[in-house]
Ligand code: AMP
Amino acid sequence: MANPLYDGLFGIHAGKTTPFLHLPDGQTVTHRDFLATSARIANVTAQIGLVPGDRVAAQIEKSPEALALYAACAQAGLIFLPLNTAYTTDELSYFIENSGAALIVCDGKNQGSLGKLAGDLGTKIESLNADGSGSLMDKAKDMPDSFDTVARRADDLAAFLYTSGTTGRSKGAMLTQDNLLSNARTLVTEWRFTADDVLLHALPIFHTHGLFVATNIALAAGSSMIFLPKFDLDQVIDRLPDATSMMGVPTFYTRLLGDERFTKDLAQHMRLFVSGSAPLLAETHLQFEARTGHRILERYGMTETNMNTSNPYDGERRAGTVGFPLPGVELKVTNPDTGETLPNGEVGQIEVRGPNVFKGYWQMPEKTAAELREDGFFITGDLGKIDVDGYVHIVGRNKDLIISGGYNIYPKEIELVLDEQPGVLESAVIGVPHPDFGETVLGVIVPENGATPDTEAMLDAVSASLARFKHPRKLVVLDELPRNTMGKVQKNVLRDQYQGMFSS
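Three-dimensional structure of the chain by itself (the form predicted alone):
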């Protein structure tokens, strides 16, 4: 029996001496050397007693060795659990205990604090630092550079990703070999990746975007990557001439647009810019095209599903939309109360079905049953609509829906009006408690540099554009919106901050 994920992403490059990773110091790592490193790590996991199906929790900085740990888990039949490097020990304890991880791999500076947790749980622990040092690689250097790949089925688990948990305990999304491999192969085709591509990779690798989209695509296509530890504006501008493609979150593109060195000449050789993980403002789309001649390709995915939709590679990349369902992915918009499919143009909850959709939530059968229908459709929790041309629009999260005086209010509709006002960089609209209406609308404004937005004029503009029940009760001006590590606005933080604003 084969191992679909390892064979389809990693094993196909065995023996290749062409560069896979271009590092900031000018060094390169070939496919062959990368696979030799991953095989040594796989041998370490076997030596310390891990068996196929065991979970490996990794909270480590981005490095070639960190990526090789992912490959080693695939080869050894282990379930890879990447964890945000910003998590505290208290937060990590939940993920590690809930997943039943057999091995923790952490930065050396955290080994002391996590060592007690590992001891209490009977979990093994190894260190791996950003420079490739640590106990894991100390053990790996004496290991053979080959490993007998463990047989796996397409529906065997390959990874856990924990959701952000803004409305309760994080849920461990169980992703199979086929979930990851099928999505990578689809995106290679849809986005026209080949072995000639050089992907500028400045994303973290503890998240779907950086690991299961960017990295898996590069592997499936045989592309190489300029592998930067993080998004550093100077490094990105310096290395952009060597790249053919780039994937990023919206803040990557706004920061590039804010630098006069980012010119049309600098970007003219590029083949593709992709944005995801958070909504891209239509204004950013237009500014980017005006500056570079490129239209950013925006897509839509989730922890539980990888990528669901994409604007077309050939054809109109429509600002404010996430394009069309990917081949093999079914998408429908349904009534949240009845589950009935709604006609195009109507807002409802988005449901998706396809080989990309996860197997369920780890040890949460009730949550799985509530969100993953028996017919295979996953209730995403996103609200959206499909326009007359078939483009999918994301209106917001179901939990962000505002119900004021019995009326449903979609924040995105108000945000679009506010974003168009003079002096506004971006906005966020939330519902906060109100003694008469249950909830009322609060608008949060971030001004452009040096601008002092006229909030009264903004309220007048909203009044002219939208029905009265959608009008913000008040506008608040902030220097910036709270965001998570992938650039997504944390509306739950804003709701907590302003929940008492209208209390009687």
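Positions refer to the first chain, counted from 1. If you superpose the two forms and keep the largest set of C-alpha atoms that fall within 1.5 Å, you have the rigid core. These figures come from a predicted structure and were not determined experimentally. First, how it differs from the form predicted in complex with the named molecule.
The smaller of the two rigid parts turns by 161° against the larger between the two forms, as judged from C-alpha superpositions.
Having seen the form predicted alone, could you give me the form predicted in complex with the named molecule?
Chain only, nothing else included.
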């Protein structure tokens, strides 16, 4: 019996002594060593009693061992649930409890705070630190370096990724083996990845972009990766000459352009630069081409769908667009009220269908039904149009979402915390343009009658419960929020009013 994901991404490299990961300290991890580590971890999971279908929640720093945990989950038929390292214990508690995780793997420094939760929930807990130390690898050391791959079907679940929603409650997007594998294979072909490629990998590996796009493509193509712990401008500039390709969020590209060491010479040998997760300004696209001669290839995806569209590898990569639907992906623009398909050129909501589209939200049938139509089309919440040449343009969002440096932030989550603070009548959280992060978070507070809210104390309260990247960069106090005749808060009016607040 087969396991499509494991076989298609990992098993194909069995026995290869070619490099898979190039690490910042100059060390290399071969495919064979990587697979031996992942098999040892898979043996640990079996020994501690995990069975196929169990969820493994991982809040760990980026390391070869962290990636091997992903491979181990695929091999053992476990559902991998990666979590942003910035999440607070409050945020983690929800994900762990909601997913019913059987195992938490966390950094040793968080074992105390998460250990209590694990105890309460009866969840097992192991540590894995950034340097590869911790209880997980201590146990793995003594395990065999092979593991009998657990059979899985293409539509068995492989991963949960939590995405927030307009109500402030996160939803676990259920991704199948085939969602991940089919998309990786399509992208390998579309973007011409081969075993000769060296991908500069500076993205986090707890999101779709860094894990299911960048890493899965490298695995499916047999490419190697320069595996950096995070986007550090000096390191990226230093290692670029050894790479053939790079993937990043727009902030990566604006930061590179902001550094005079990033020259045409430095980028000349590169084959491909890919951008996604947030809109790449046409201006950045053009500046990049002027500086390097390369046209960034912009693509569009979502946690629920992996990648939907891409600009062409050959042919015109059109600035300000996200290109064409990928092979096998159907994309239509519909009227948000009626669901009817709109003619090309008209703006409406973007819907997609294909092997990339997820199975639904974990234990949330109503939310699944609201976004995933019975005919298989997923309502993305993005607003866009298709131009005369077939290029898809994203022109806005039909969902209250801020994207800061490629991280999604749902205002409702922050508003709920602000509204609870003493002296606050109500609040509105909006995204405003930011030169580095694209958008950043601004909180608008309306005090209760006669109250003078302590904004510092409010920011402290936000810090206690929400990850740092979600924190409002500023709080402003207003007497009242602008509303339309239906009484709905007009966030667009606030966005217009404060759009210049963080301009450089």
